[in-house]
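To begin, one chain is listed below as structure tokens, in the form predicted alone.
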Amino acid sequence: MSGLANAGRPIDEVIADLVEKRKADVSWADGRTFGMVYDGGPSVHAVAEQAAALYLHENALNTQAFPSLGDIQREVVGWTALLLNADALTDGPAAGFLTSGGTESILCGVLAARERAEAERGITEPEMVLPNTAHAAFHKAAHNFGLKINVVPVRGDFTADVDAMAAHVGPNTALVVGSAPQYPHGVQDDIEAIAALAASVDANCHVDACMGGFVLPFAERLGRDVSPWDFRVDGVTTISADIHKLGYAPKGVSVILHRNKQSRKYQTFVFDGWLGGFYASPNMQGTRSGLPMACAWAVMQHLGIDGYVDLTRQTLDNADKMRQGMAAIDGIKVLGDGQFHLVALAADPDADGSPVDMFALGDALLDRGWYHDRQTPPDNLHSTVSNTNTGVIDAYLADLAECVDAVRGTSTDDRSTTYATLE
């Protein structure tokens, strides 16, 4: 690798090189990518791009210098809190911060649980209890913050086994986790039971709604059956919700919400023991770009409730059509009884004929331009369906049927996976 040149280069050459580098990236705009980027349409692009240009250089490290970013954060957090029914709280008001993504939101929730457990309950060896479908970010948080994890296998329908979780809840439990919905299979955990379990030992309950926070509220408005999961549930302490997923804002912006300000204070780091003056950081970052915060504000204002309901209707229709079409193809099946926008496709062990190697199937689909994340166990192809995929589902199902026939009886030794992340 050569070093940075002494002489700078003309702008057009630099941009041309970046355009060239992008040629191998997934082409998300054509709807053939199931995840990673979520496309709210031309007007959403336009408002986000204009907001980005206004806030390209602004820094939310100090909102006294940039009070507009303080306003933006308060307003976006407030709008999200009301979407998640924070007005139902009797011990509120809800409070929170913007973060860079779901991983950071989860880290903040775990940190707050640890700090509260020590301050209010004297716990010095904190533990958390979670199903094995909970996102890897909880394991990252446990590693970083020194919590012991008790992981419990899920039930046959891939929902959290709350009875099994109860066996691991005790006096050192700082946090109990549920998902709405969980990422691997798109099913929703029994949040009411999980929150009650946490409350039984005065532990925090975190609901990971990074995938569902900007889907479930609008699915409910569309008449979908959505089990209680948000601040209407007693015992829910914190919720993570990603605006840069189905909130259709550019990367990377998420919300960490706390039931009240008392809970929120436990994630904030305050320090005045150095010569640089008073330092306070509300989350994992110090310097925070104002660009994604402003984009989130602009996109939410542009869409409004009605815009989100319409995008969610299209998203759920796309996912329903995918599941229905997949069910008609011999040799494969959808894992779990998902009803929202996440679809995990695996081989059907009860099908007649040769088995389908799912990663070979993924390769065949990728050759036709369809991109999926890959998961295991069992080997499966994961789709996060969104408005981006509107208009291409019929073509996808036709290619899927042909690729299943083509790969039956073949296998691949390539066990490589595309890591599922919250960013």
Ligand SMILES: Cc1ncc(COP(=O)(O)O)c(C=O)c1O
Given for the second form:
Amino acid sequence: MSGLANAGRPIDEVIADLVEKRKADVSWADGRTFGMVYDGGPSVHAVAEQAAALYLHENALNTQAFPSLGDIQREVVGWTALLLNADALTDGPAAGFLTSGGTESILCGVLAARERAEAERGITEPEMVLPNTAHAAFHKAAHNFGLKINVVPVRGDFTADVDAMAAHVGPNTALVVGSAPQYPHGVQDDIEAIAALAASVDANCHVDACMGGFVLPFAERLGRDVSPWDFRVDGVTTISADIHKLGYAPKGVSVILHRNKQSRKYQTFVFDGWLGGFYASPNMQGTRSGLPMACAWAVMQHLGIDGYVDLTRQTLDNADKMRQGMAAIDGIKVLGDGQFHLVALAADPDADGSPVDMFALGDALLDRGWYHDRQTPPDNLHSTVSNTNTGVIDAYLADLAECVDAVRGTSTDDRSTTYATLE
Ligand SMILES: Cc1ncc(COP(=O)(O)O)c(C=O)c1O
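Form predicted together with the ligand structure, per the form predicted alone context:
Next comes the full complex, this chain leading.
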């Protein structure tokens, strides 16, 4: 490893090096990446870039010094709460904060559930109950905050098995989790049943709408069938909704919402015994970049409800077309009955001939520039579809059909999925 040079370098050289480094990254802008980056189109980029330049250096740790960031947070959270029908709450008004992403929103939701369970029910050995499709962030939260986790296998259709979850709910339950929709297969859990289960022991119910929070409200406006999942459902305590996914803001922003301020206070940290002065923090961060918050505000203002409805129409059309095209290819099948924007593609066990090795298929698609995350069991290729993929679905399906044929009878020993290096 070489150290940082004593002499600084000119701007153009430094930037040229970064441009060079980026060449190995996936080229999301051509639509061949299913997830990770969500492209709302040129005007969405423009408004985000201008907002980013304005707020590049601002620090939301201190909203007395930067009151604009306090306003931005309040407004973005308020708009999101109304999108999720918080006006239906009789014990509201809903309250929330911006966080750096879905994981942080989930950490805040789990912490609040634990704190509330202790303060209001005297629970000192808190537990949570969740289907095995709930995001890994809940496991991270349980690990960090010392909750026992009860993981319940999903049904054959990949939805939460609420009857089986009920067997794990008891006096120590602090939190019961459902997703709208879940990440792996894109199906939605029965949130009404999950919330009722949580309410039966006065536990929190967290709805993970990191993926769906900026899709389902617009899908409903498009006349799609969306079963109840938001603050219209009795017993839902907290909801996470990511603006940096299908909200089309750049990375680093999500919303954690609570049904009221009483619930929200369980996630905040206030400390008045430090020689550095009074310290109050709404989420997991200390110093907090104003940039993603300002970008979220700008993108939401720029798109408005109509812009989101258009992007959602495009997204759901893309996903429907993918599912239809996949169903017509022999040897593969879509897992579950996802109606929204996530698709998990596996080998069809009922197809004739040797099963398609899905990770060999992933390699073949990658050779043609198509990037999927890999999941298991069963081995499958995950797609988070968005407006990013508009215009490329026909080309993708043609390549997919050719690649399925090409990999028949082959296999790969590389079962590795692709995630952050911990080196
Ligand atoms: C349903 C769901 N929950 C939580 C997360 C975690 O979000 P993040 O990666 O922004 O931390 C994801 C990410 O894909 C997700 O799909």
